[in-house]
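Just the one chain here, the form predicted on its own, laid out as structure tokens.
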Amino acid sequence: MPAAKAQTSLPRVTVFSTGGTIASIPSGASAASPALTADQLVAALPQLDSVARITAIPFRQVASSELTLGDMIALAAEIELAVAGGADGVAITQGTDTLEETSFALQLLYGGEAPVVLTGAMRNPALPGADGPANLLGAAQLAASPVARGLGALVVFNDEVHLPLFVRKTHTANLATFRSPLTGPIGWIVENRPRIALRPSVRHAIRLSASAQAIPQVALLKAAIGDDGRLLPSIVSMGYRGLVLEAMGGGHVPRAMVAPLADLAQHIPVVLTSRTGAGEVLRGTYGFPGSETDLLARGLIHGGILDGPKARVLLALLLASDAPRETIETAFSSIGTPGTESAFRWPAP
């Protein structure tokens, strides 16, 4: 087959940068920081020639410390302009500080077939063994594939697929930083070929306005050894519209901190999760003041599943969308559960 007809027969990938490691080289004695655009990355995969029709987009050109929410809103309404004019697949490249705070904002806010791969590097480009074009490849292979497709936003890397719902970074330099705790990595990529061994049963949604300008202050508080609770007072009055704790253990907090977190439940929404990072929150397992029991009937709501950071970004998305209490609850408890009924869309269809 002529070279010209091999291309126009593969799949359209569109890759939108938005800075990072992946995209970082060091400026003279400076350190690296994001430099390289969309096209530098592509043009330096010739690999990718092969793989799919590839668009690159710049979004954003920043380390992912610096990624908002309001920039996920906006890059899910760009997915869906580039998916609406042909792309097969969307790839995105950016930092790992936030990857799996803005692969999970992306598998709530994108609803659509075609699937879209989030992937970074742990090592910039001047660096020996630099492991971005390696994930990059296989992010668009995954993006270009079907047996991607109606599975959502998914997080590749070193060669290994993970759903944003589980996935966590859990290393500050190993290449193989990206683990998923609950789960486990649910595909792998083999001789360029992606594999899915495993489905998600439901998909959930939150559609917010691509025009959406405030995305509501949601405070994150770890509670640790001795935690008398003094900063709970002044969440309010600081202006956060809620609060997510990442508590001991299944969800335990010092007596000292019960009387303040009721008290803030009262005025806004309270998530409590664990700071082990991975497992659900108990329910009734303790008794003790202090214990799950005690604070989720003093007006708590059960995080279910989810950890600090992404309980965080569920919630902040859901105050957004003006969601009552009673769906904010529904969301945190049925996230994960496996079963169709367990399915969540904010606002209903």
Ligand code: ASP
Contents of the next structure:
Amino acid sequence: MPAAKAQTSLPRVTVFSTGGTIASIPSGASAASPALTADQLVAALPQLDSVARITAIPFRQVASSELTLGDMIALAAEIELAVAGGADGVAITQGTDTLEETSFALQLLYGGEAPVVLTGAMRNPALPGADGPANLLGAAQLAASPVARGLGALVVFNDEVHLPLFVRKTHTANLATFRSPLTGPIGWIVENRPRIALRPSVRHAIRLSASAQAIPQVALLKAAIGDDGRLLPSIVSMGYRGLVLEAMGGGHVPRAMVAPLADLAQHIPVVLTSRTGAGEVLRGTYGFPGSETDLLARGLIHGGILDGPKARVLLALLLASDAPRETIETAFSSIGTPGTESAFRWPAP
Ligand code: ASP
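Starting from the form predicted on its own, produce the coordinates for the form predicted in complex with ligand ASP.
Once more the chain from above appears, this time first in line as the rest of the complex follows.
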């Protein structure tokens, strides 16, 4: 029978659900919270039948603010199992609030060839114009497509394909919330066809087993006018193993913050990023107290293009894998400076 024949020749895609708006429905008078699992999301989208043979796996059922890097390490292991079991690609549904962090973690943790595509929704299934079904369809189409093989983790949203390294949630409610300010999307989906227009030249990798030690806490602070840095001396005693600083502009802080930052950098890695949301931290433009040259000379690590949340993901994964200081610096200079053509791999092969 031709229909059955076509069905069995379709690629296999595993869909993992983790919660988020795409899976959230209101209950009685209560506002929406995650309730639907992967099989329910898949069952509500009959169009998937002509895209792939789907296996639906509920992984977590939470708002994405509850997800952790430990969850991502466990999910990377599940993805590898699914691929070893014959999946041609993987789609992951999750909340949008932290998609830019979880997708970046999976970009680093997952080294396989099969595409891993994350998506979510801004409007829950009970709202008019719910975007979850279209986003899940797009994610499954990309996961099933040979054009995405070898690219690792990707984000599909609003018919655009983004690289986790660049993508950010930029709006609290707009359906076009995901943007890659430095590069734009690397592809799109049109009339059910995924297109990849740009391909990254290198893939970075950090390997952590599912039994890795607990992920060390890394603090994330944003500099603001008049801040005298009085929180900084408490960071180590509070148990943080690293600090990511979102500095002003090209990497600047009020001069009162310089001494406590320099002191902290003697004890734990302190990564200098920018709060602007796009562009590289500068290296040698300004020389005033609290400038990028001042802070880098005092031992802060250059964060490249990584914003605070992504730099925090990278530093936490490196610390969890016992990377020494030189390796942490190398990781930030190669991952944080795309276009330098050096793939970072840790542990080194
Ligand atoms: N607003 C969120 C979402 O878009 C909630 C979450 O991230 O779980 O899914």
